[in-house]
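Shown next as structure tokens: one chain only, the form predicted in complex with beta-D-glucopyranose.
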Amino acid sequence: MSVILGIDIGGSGIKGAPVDTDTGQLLSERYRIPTPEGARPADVQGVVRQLVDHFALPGAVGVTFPGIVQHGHILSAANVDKAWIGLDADAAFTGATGRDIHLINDADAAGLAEAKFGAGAGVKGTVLVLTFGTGIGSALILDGVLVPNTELGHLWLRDKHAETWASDRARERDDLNWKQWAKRVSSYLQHLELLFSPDLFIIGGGVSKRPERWLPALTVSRSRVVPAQLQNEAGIIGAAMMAAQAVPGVAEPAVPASSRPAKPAAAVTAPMKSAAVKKAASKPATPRK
């Protein structure tokens, strides 16, 4: 068993927990500290240090960030303080905590976790995990392997910036009911479907807690759409998985073989247009070898 501390930097809270990266299980209660006002780098690093000290777990630590993270550097900050842009965050967090810290985009972390231990476990092919919150995060996963930093929330749909128009924040801002919001999300998913032909969309973020409110109103043409299963643990789990992979000998690479009890991934699914496609999509997923 390898146990790694995973930390998820969110808009309102920074949460951490030790994760068994072989099973995806949290090994103790999450510990949450409110995100400091303005979420400036030094303040956030201070909170991450507090979490690291709180758990006092030896070894590497995985941390999520809501922007592009390339080779440890932060390259965008759509919804957080712009002072993050250009920072060598792996080095800065490692310096602030004295621990081997590895950053990963928040949606990529959620995607890794969902693909291995959640709604995408055992699914072959192209899986697109989308998180709807303040922004829209995306993770593109092919046969369990992540293509990082896809940033599909920043696509333009004619004259509309996807994240500004269809995020959960947009739903609240524009006072949309769930059906009206689902209509916007459907246009967005249909566009993604045209570009990527995913076998499966996994819809995460806070909205995944009550999928019955919006999932039946989603329409896509060919793909299966299911809600995320790991909810607010996904970022923590994915961050720990990534840190485990970054440290040779700590853990195996991600393959979607789960020891988490399987939940019915398609308990609620979005209506699809073609019956033939529906039949194909409802075939049971073949477990990976």
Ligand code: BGC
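Show the form predicted on its own, please, the one above being the form predicted in complex with beta-D-glucopyranose.
Shown below: the chain alone.
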């Protein structure tokens, strides 16, 4: 059994737990500390250090971050202080905690976890994990391998910026009912189908807790659509998985489909309607704020 601490940095809270990376199970209750106001680097590093000290687990630590992470450096910052941009965060967190820290984009972490231990377990081919919340996070998985930092929430649908128009925040802001919101999401998914032809869409974020409200109203042409299963644990699990891959001698285990627990039948599939899909012209992606 490989046990690694996973930490998930969110806009309102920073939470962590030790993870058995062989099974994807959390081995204790999550411990959560509110995100410091402004989410400045030094303050967030201090909270991560508190979580590391709380669990006192030796070895590497995986940490999610709400922005683009490339080779440990932060290239964008969403809902956190702009001082993060350009920072070698792997080195900064390692210095602050005394542990070998490995960062990963938050949506990528959730995608890794869902693809291996959640709704995408055992699925071959292309899987797109999308998290609907304040924005739209994305993770592209091909045969279990992550293509990092896809940032597909920043695509344009004609004159619509995807996450500004179809996120869960947009649903609340525009006072949409679930059917109206699902119509927007359907347009977005149809555009992604034209670009990537995924075998499976996994829809995460807070909306995944009540899929019966919106899933039957989604319309796609050829892909399956299911709700995410790991919910608030996905980021923690994915962060630990990524750290396991990065540590020499601690290979991320391959879990055969036959050894995974059966998934609940409640994973609803969206109707496969063959209505014509209008191809939306894409504009260049805008940088994440």
